[in-house]
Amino acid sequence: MLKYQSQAVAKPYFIAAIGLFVAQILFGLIMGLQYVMGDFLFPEIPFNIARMVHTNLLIVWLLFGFMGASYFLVPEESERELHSPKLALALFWIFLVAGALTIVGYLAVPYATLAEITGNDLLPTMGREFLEQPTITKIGIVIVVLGFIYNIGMTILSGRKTVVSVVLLTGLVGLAVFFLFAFYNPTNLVLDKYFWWWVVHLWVEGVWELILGAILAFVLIKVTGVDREIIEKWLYVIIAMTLITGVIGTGHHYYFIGTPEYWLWVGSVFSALEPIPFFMMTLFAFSMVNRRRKDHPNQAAVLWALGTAVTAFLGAGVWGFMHTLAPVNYYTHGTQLTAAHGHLAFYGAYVLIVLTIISYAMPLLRNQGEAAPAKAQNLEKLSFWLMTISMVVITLLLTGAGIMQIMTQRMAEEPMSFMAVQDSLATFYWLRVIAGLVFLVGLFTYIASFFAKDKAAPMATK
């Protein structure tokens, strides 16, 4: 049973997140096929539109997941009901409708026309990667996020304050503040790129990591029974390292955009330290599970939590470090190696943490007790391995493609043309499509787990 009735508002957020996740993967598969079948679904869904929808859906469904996680854990941490459940549900529908209309806009009308009809000429914000949303949508996001932070903030301020809830609130406020740079679109390209990273980098390699740490700490407290004080000390150290390395590590994006030369050193040194908090997070998760005082019945949630720590370290830490030093990045920037890092890092750090909190919370939200039935948990565990292994395979394939691209296009004495290189990578791209289909099967297995029930025990006969 739920401890606080208002936690129930998290359920529609989680359901929407999973639905949008499916849509994101479908558009990813469309893009994967367009790499090897250039006219696939053309002109109905051109590659640039599919890419835009794929990345925008990623951001939106993760935000739904973060919001659902906050609405679920903050009442428990604060030991009081949510400040306004009605506001939470109203913001849910506003965000869902605005997001859906934006995606329909991408697919239904040319992007230039969308910019014209949504008033982009009054406040130009469109046209930049990941920030393609119409200006009116960006304003709507700000309104929704401000209402959300008000709701969460008032709940925390009027109840018990814990390290988990304060770290979470800090991350959410940072998310809102740094998104405001999406409205700053200078005509100078160097300035544009300089501040563009204040949204993109300082989200995913800064404040989002605070949200990740808070959610992971909350789940580990619940499933291990380890003293809160021990987990909170770990959390303090991890977020301190995250902020030190992540904020200054923004410099690894400034190497070649026209900024001063000192960014080569600043970016290289601090971004080389960025794997440390992820490694600490892995040690933290396994240490807490090993020191557990109870065997929680929801073992699927424990698997998702451990998977988050390990895969985030591999994707954001190891694959990030591979090409972050300036002398290496000189050759690797913008290749398939970048895509390899991006896929595994997002999956490990943010996709898995949202699925972790959904796995822990959904049985309670559905009145199933602390854990889903054994059959449902087995399906969840299968889905974890299907999605994780296929994502690792996708990462390895893109890494191989990236290395070939670097050797033949950027380091060869007689470099091949871009399209000739892409042709030579077709095998990698076909195998990536197959791995993507396996990932989709894993995602559908995950969804199927919500409908799985154990067989009823046979009735005893006299």
Second form
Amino acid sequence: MLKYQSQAVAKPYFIAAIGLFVAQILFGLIMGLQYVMGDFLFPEIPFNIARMVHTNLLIVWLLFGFMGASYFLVPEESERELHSPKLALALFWIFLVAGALTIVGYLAVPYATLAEITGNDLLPTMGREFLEQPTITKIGIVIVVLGFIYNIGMTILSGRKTVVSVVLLTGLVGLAVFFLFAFYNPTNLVLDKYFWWWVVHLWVEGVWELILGAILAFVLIKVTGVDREIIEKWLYVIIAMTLITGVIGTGHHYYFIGTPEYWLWVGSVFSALEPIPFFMMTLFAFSMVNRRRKDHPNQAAVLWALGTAVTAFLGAGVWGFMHTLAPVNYYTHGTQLTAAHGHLAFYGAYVLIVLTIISYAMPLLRNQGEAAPAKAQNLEKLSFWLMTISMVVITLLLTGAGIMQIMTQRMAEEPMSFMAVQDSLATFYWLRVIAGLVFLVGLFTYIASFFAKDKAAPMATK
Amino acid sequence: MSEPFTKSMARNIFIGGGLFSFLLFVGLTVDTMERLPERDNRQNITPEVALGKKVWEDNNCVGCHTILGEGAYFAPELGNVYQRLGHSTEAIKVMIKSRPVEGVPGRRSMPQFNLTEEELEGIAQFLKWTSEINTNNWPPNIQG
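And the form predicted in complex with its partner chain, for comparison with the form predicted alone?
Next comes the full complex, and the chain you just saw is listed first.
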């Protein structure tokens, strides 16, 4: 069923991604409970450890997803086998084992001990948000990513070069280059923060959007049959807007960390335009599906693709815009509103694009033909709605909590203390835990979809 | 059929717009680097402050707290904790030292990190130094 046999290396990457996704959500639920039952699992798993596991697992499983997506789509775009399927498999195991050891390290010993035994004193890079990995793990990530880019790059350069594959490669190279700033950790906190954003912002509001756009374009070409020329033109315009707004849009992180005042203006103006590429992505996805030349049997993949565009626009675009202007951000900076935006943006843009390519590719990788059985697709669609609606509810609850927090802690004449405010938000946090449980049900439904068979099939049960 | 807007025009906007944006961003960064010494309080980075930042990182403090609004939203902002605790590094040290090992029943509690006196002094000096960065008057009030 696969056009190129080497595309099969994508399968373990996708399976690992889904497995780590489950673990990520379990730790999210632990944190959700710790918000309302402060001593839950204390002192065995303090909040900071659970959070680090939650966010690091997210990053790692999305990287697994991006890699799987690349190994799947690049041979097809390049019209040749992958440069080295063996290298791809070797890097898979290295990345999985290194990732697992890092997570075990987080959970098994105190973080300070982990820093000590992994030699953080030699090149201190740990203990910064999202970059908590031991330095040795960071070096491992660089090696894995370089090997991966070499493999993908060799395949693209010696095969047919399409806009999709070249944009994807550009995004991946950007990912590798900006990660190098993770190794720069000056003593001056202001400098540290300034360049920390070169990893974090230039990833998620920069080069990752190129990867997102390329994967979305690939899936839309496949499921709509619309002329590649049209889709590629859209892709160029969208990612052009991404970079034009998003690169200098980094300035919306430079309001209150010690950087000059002009960033209040520069950051506000450019980041206010950041929803544009996401809005265009929504128009793009719907217009391609409306102009489809065929009805692809994998309708679940179409739903994931449309869902990605809409939810990314809501989470990254609308919820980002809500607090991106400096006078607003002065009151919202570092509140639950930030958490609300982070959740829906990451889910909408990056979780959903990985699930989109998995949905499109898995039936082919599993020799099911172009699409999974109807029953499996129905479960997939159900899981999409369960996860997406519960994530929107989580976002709304955190937004409510954030607004309350801003009013009582930041804007009140007699501001309340942080902890008093947190106590007053318990109702929001309890409801968030419930929505989180619904999300977990959705995730299990998603996994169940891989095991569902139609009644006519020989293995069917009653 | 002649197309008013072609793929190669779209590509040129991407390449031109992308490169221009990065160059402008690098230019703004160079300018920022020149202006930072007036604002970032670097003249007061003592060996204690440097040690304090290391202690801050080695114990993953940012996993619960925000500092200048960045980090986790589980525990109070620490960019102005020096002022909040009455301009006292001693109060910061007492706060960190006094955490119960087994936590507080039903409540959020900071872990007991068993820091040495030198590390405690470092973290306190680091937080005092941080509170003296020019942040465009953020946070809005003492509660952070």
